[in-house]
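Listed next as structure tokens is one chain, alone, in the form predicted alone.
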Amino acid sequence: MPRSQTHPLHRHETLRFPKDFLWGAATSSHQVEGWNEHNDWWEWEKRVGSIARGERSGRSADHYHHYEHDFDLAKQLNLGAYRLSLEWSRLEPHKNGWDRHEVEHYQNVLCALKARGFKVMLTLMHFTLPQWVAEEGGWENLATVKYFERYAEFAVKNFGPYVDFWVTVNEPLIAVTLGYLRGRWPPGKKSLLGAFQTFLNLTRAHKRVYHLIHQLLDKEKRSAVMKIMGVGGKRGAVCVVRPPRQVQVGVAHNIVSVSAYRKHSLVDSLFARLSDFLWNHLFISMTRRTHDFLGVNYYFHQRLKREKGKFFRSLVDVYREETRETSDIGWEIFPQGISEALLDLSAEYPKIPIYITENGIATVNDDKRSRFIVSYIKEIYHAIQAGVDVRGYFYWSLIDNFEWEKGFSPRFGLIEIDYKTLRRRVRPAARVYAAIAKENGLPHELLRFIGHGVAPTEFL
């Protein structure tokens, strides 16, 4: 007797997401464009030992010249939104010296996105600074706030009509921690004073630019329909742009789910709460009333553990002891952490909508990537059902990229890059994500990926 008759397959309806939920992917300029020769990271990469295996970003994925093809592939994956960043150092390679050729380039990039019907989320600063800004002290220098505000004004005036969402800065606490406390990123310092000054200046920069963008764009008639001709593009594309009725400005914040290893220890629990506040709430609290949305970059879960003779240690060693499943770069796969983080944020900031601005996995095992995507999106679904106002999800990343100090080894992309030939190949996990985007939800068949090791081809 056939198996289907003896054991009927249990089915239920697709787990539907809200109408107009945005399904997208994200990249950042320095990680994918190639040849960003005028920023602080380009100089940092020259230092021996700064990047794994001595790698340098070089031409990276050469997205600078392949963006139209990459956007076509994103469109084929049923995506309707795209997050990217401007490279400040391309636009202003020298102080007060704007590069009109690069302005036209980014206008063509944004026009290509709008011509394909994408909602655009544009990040003004994704870690990198022009080298001339870095030489003047970077974010430790209060003048950088003024420079950043001037750059933001230039960006709004040149690219405003194309943009649906503005992200001022990406992961400010990561920039502070790795650049000024651990010394692993530019400028490579270990200075509490430098970290404090940088944090304050980043909060000032976000607040000023938030008000600036609203001041410049709120005056316009948001219902206007504009046709914009790509300037100098290969296709001379014409974009039909419908600026959003409301200007949306926020920040992309690295959110960490935090818990105590010994949950009944008062000391451990208090330290976990302090860690949660510093990582997840301090920047938002310091910049209250300047967030039209909260951008959540979610990768990490921390369980804090005390040891004799030490203060606290966090998750990494604990994971190794327990042999938990991780990505290729040792980041724990912990789907329920994202729903916990979303519920926490929603409780603290109930009137602010949330977008998952980054979430992804570095792996060469594409079945693992498929299970990751399904399991994390399922947790987001549950958070929405619990009342969290999540309005979009951007997988990190659309294509393989230069992963900062880890170099090219981590493979985050929905689309694989052969760095020798620059050939693009859509991974099977991307087809899984495309099915979710098409359905605007999780079909029951896809839930088999969670914990059962079902290959994507069995569904697709």
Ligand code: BGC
The other form holds:
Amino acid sequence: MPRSQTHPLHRHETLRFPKDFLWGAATSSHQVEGWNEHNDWWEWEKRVGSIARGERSGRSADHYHHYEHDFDLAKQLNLGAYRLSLEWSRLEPHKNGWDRHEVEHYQNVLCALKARGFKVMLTLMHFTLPQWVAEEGGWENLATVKYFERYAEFAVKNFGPYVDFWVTVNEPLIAVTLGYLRGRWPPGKKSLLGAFQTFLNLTRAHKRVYHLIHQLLDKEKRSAVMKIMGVGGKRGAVCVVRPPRQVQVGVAHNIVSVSAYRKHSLVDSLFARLSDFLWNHLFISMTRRTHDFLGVNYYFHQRLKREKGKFFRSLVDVYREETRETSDIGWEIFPQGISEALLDLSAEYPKIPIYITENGIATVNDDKRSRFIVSYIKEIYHAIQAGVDVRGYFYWSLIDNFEWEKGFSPRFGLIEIDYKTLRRRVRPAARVYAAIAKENGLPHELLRFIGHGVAPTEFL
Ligand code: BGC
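Let me have the form predicted together with ligand BGC next, following on from the form predicted alone.
And the full complex, kicking off with our chain again.
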């Protein structure tokens, strides 16, 4: 038997991903579109001290007007899937006041994706709420669940045929933690009760919208909805859309790989267990049977240790391995974390397919970004070999964007944005990712480069 068949890392061998694996990139409305004047973040950004260097999202990358160009670039990078979010506050800027112009805008955006052959993953809520919803109490208010359901129905009726995957809510636990426990995001609260209500309402919202989307779009029922939409006949939109055979609905969940700081400490291990349950399993187990796929946003590895008298802090304070590299915003680079997290998830929910709905790095050092991409994807490959049903990977983010309270300085993009001129520049790491997408796997030359630190020039 030739050696190449016995050893997966043999020269010229590519680590192949399953057929039909989706290679994609992601963005969210408020972070890239610009001028989202009717949401709670827009208001929040006006407060002194809320955003680094007093920045505001403003026109951001002006993706609202550049989406076709951005999608062309994504296509040139051999990507086959794209994750984006709808901005609820554009569609319903005032209570019950739907904006037809914005409906047409998003139809054109989705149509532009379909015309380029992308599978579309659409998020209904990526952290932002219309200001009128926030003024009525936001997610603490049970009525928001009803408003969200109404908005979801509106979205399904207007955009249904363009969408392959629906994400109801992005990272519910991050919204709860930063908005209601740490007070760093809107509504800026530190309230256990508020956090609890918000968490419960987000679980309700997800469950209801999951069933709603299926009710409206499952094959046998959808002909009535399609008539309402008048598929293919929209003004300005030139694409033929064939609704997906099977509608798929899930959440994009922030999954954290957790371990004990002191490996042999029972109490640290208990904290790690508890943190793992709270971050990774609580939301999914409270919304059981409403996930057609598990969306995994993976960024963090946590090493936890108990600190006397600081129960909550012990659950969230992270102890870094000092020798490990970090991103420009101090997040530890720990590729094994992603395979560990995937193995754990699939052991718990063996029948649910997984999509990596976000994974990426904020850095201006593109060699680092290239190594990050290769080493994380290699870990995903190993998880798949070990039996985990991972079906797609969306790099965060396609373009540089407004990174919430950190403003514009973190650079996550495959494509660099010059915020003065709005010029787009494809970064070298994007070419590395494009090669992976083209090969549907990791060419051996790229694997070698993880160790050597400089990407081979043919990929740049
Ligand atoms: C969020 C994105 C964010 C990214 C990097 C994810 O938690 O969904 O909106 O930009 O992480 O922080």
